[in-house]
Every structure is written in C-alpha cells, then in structure tokens.
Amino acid sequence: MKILVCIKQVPDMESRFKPDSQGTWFSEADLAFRMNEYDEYAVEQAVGLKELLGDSADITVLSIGPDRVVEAIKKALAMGCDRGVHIPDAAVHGKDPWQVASAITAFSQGKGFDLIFTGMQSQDRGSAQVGITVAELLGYACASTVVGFEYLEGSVVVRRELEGGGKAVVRMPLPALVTCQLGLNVPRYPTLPNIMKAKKKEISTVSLGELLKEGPLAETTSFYPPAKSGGGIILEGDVAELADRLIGILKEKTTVMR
C-alpha cells in the first residue's frame, strides 16, 4: 500500500503574532515553528496502519514551505514515514488554498497513491479547504473531521465528527483521502533511535514551478490584530455587598438591568 501524507509547519500557537511589512500575513520574525497539530494525527495514523500491514505499506510525507520546514519533515521521518518530499516556496502563505490543493495533486498524480492522511486543517490558516480539494482533483473518496479508523481489505472505514456531537460512520473504498481531527490517536514521540534513523532517509525536492500551473482564487488582502477590548473588573470582598455593586455597576454601564 503507498500512502501519502501532506504535512505543514505552522507557528507556535502561544506566539505573539504582529502583520508583516506588507499588512498581508503575520511577521515570522521571533517566532517559534512546529508541525501542525492536525497533521501530527494524520501522521500517526499512517505510522500505525503501516505498522499493521508491515512491509507492503510504505509512507511518504510531504510538505511545502521554506527550509525551515525540513524540520517537519524529519519529525515525521522519525515517527515512522520512509521518506520526504520538499517542495521549496518561501511564499507558500501567499498561496490560496486551492494552489496548495493543486500543487499536491500534481505530485500525486500517477504515483498511486491508495490512502491520503492530512490534518482537518491548519492552525494558521484554518481554511479546511486543502484536502478536500486533493481529493475532489483526484477523483477520491473522501471523508473529514475523522475521529476513528479502521482499515478493511480494499476499503477504510472512519468515524466522523459532525456538528452538535454526533458521529457519522463511512465506509469508502480505495483509494481514499481522510483528513484527521483531534481525538483521533495519540502521536507518538520521536525515540532518539528513530531520530538517529530518520537523518539517513531520503528528503527529495520537487520544484514547485514543475507542479503549480493555477492562479489564485482567493487573495489575502490585509492582516490585522483584533480591537483591543476593555478591561474587566474583580470584586473583592462580602458577597452580599458584591451583588449590590455588581447590580449598580451593570446599571451604570450596561443596558443590562435597564
């Protein structure tokens, strides 16, 4: 079985994000890099099916960035995927997500692929729309927000998380893209055997000009912080005597006791 799995590096959540020059993304400048976290459960995922099928599964992970996203890259070498496909773009997040889409479709076209993993979404983005979309371009069954796994001879069968807390089971006949949700596995760490093992695997590069021939459909004009909202207030002491001030102060200030 070949897998593929498209990764991305994204920041770290906790950062403090400010736009960039242009006022169209945010600034990298001090900023920490990670792979997404959705990704880090599709990863999981095609390391332990690969780990039940055994030899006949191999698994390739992908990513498109700059060369910071190597890094992603060999994280996912190292918990288990065969080998690394870069496709270079320090512009990637000027890319809309149907370039993205496109890009990795090309890739993938006469490879074989049976089974695509990528994350619901990226944390930076979170359009969601990626994976769809490859799986709309290939012609793949396909099924989001997975939250459970199965695989079955010629076919997988997944559990999805829809609105409200319901669950939807599917069953889908390869080849087939799921895109994975939180909940769905635990990623492991990187062992520092497997990491010693991952620098000898293969990291190819394929040239993005060779790959992306679509415009845009979406363009990103502006990047900006919220409005910064006023502060709150702490009460502090006999609670009798606070909801009296609490009931002035909503008078006072709001239209809620009005």
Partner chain sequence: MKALLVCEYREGKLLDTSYELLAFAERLGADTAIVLVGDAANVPRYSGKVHLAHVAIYGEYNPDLHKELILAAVDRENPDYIIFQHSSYGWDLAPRLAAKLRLAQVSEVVAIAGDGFEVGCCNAKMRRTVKPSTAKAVITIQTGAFTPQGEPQGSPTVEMLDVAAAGKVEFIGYEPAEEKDIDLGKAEVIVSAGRGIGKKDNVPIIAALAKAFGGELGASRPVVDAGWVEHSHQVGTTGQTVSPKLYVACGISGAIQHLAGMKKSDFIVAVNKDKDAPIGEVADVLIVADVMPFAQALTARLHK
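Starting from the form predicted on its own above, please write out the structure of the form predicted together with its partner chain.
Nothing else is written out below except the one chain.
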C-alpha cells in the first residue's frame, strides 16, 4: 500500500494579519508557522492506517513552499510518515489552487499511490479545492469532508459530514483520495524517540519547474480586513470592572437580568 499525504504550512490563526507590500497576501513578518490543522488529521489517518497494515504500507508526505515548510514535513515524519518530499517554492502563495493541484498531480503520476490524504482546506486560503482537483486530474475516486474512515480490503468506507450534523456513508475503490475534516481523529503528538527516529528519515527535493507546466486560472488582486459591520462596543481593562460594566449594559439592553 503506497500512501501520499499532502500538507501545507500555515500561520498561527491567532495572529494579526497585515497585507504584504503587494497588498495581495499577508506579510510574513512576526508570524509563526505550523502544519495546517486539517492536514494533521490527514497525517494521523495515514499513520493510523499504516499501524493497521504493518510495514507493507509506505507513507510519503509532500509539501510545497519555502524552506520553513521542512519543519512541517519533519513533524509529519515524527508522527510516523516514512519519507518526505519538499518542493521548494518561495512564492507558493502566488500560485492558485489549480497550479498547486497540477504540481501535486505531476508528482504523483506513475508513482502508484493507492491512497492520497489531504486536508479538506487550508486554514489560510480556505478554498477547499486542491485535494479534489488532484483526484479529478488523476482519475481517482474522491470523497471530501471526511469524518470517518475505514479500510476494507481494496476499498475504503468513509463518512462525509453534512450540514445539520448528519453523515453520508460512501464506499470507494482504490485508488482514492479523501479530504480530511475536523472530527476525523485526534492527531498524536510526536514523542521524543520518534522525533529522533525521524531525523534519519529521508527528505528529498523535487524542483517545481519539473512538475508545474500550468499557468494560473485565477489571481488574488487584494488582501484586506473585513469591513466592520459596526455597532459593537469593545471593552478592555480589569476583569472585575469589566464584569460590572457588562452587567450594567445587560440591564439596559436586555431583559435577562430581571
């Protein structure tokens, strides 16, 4: 069983975002980066499957981006992936989902991956396109927004999350791609021995130029904060004082304090 996991590195979402000098994406100054949360579920699911199947499973983890993304690859290796692939690109934020998917597809072609795991979306761009597009380009069966996963000899049964909390249960033959949603599993923390072991695992580099022959189909023309809908009051200060002020407001504006 050959497994590919595609991961992205994104900024901590608690950060304050400011436009970069071109005004089309965020400035990276002062931002701390980590593995995209949805991709952690993808890594965990792949590693969980390998534990079930034993050493016959081999997991490749791939990431496109500047040198810092090697940190995310190392984390995935420490969680249990077998080998890493880094496709260096300092300007990956300027590539549209079509280009990213095209590069992943070119990398995957002819490698015979039975299963590909991706996050359902990235936390920063949030387009929810790349995984599904890769499946379409490779001709793989695909289910998105997966919150349940079971491997059954030659096929997978997955649960897709629906609005309202219900789920759709579907079966797919291999090769298949699933995009992973919050709730699928609880990603493990890499242990110290596994972090040490991961240092010996191979991280190879593939040049983007060899893989990407496609131009963009869409472009980001500006990046900006949402227009404030207004009306809200912002209160700061000592907590006891804030509690008093809030009670005063609630007495005035609502009927719940009677």
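Positions refer to the first chain, counted from 1. Since the structure is predicted, the reported quantities are computational estimates derived from the model, not experimental observations. For the two forms, the rigid core is made up of the largest set of C-alpha atoms that agree within 1.5 Å on superposition.
- Superposed on the core, the two forms differ at residue 245: its CA moves 2 Å or more between the two forms.
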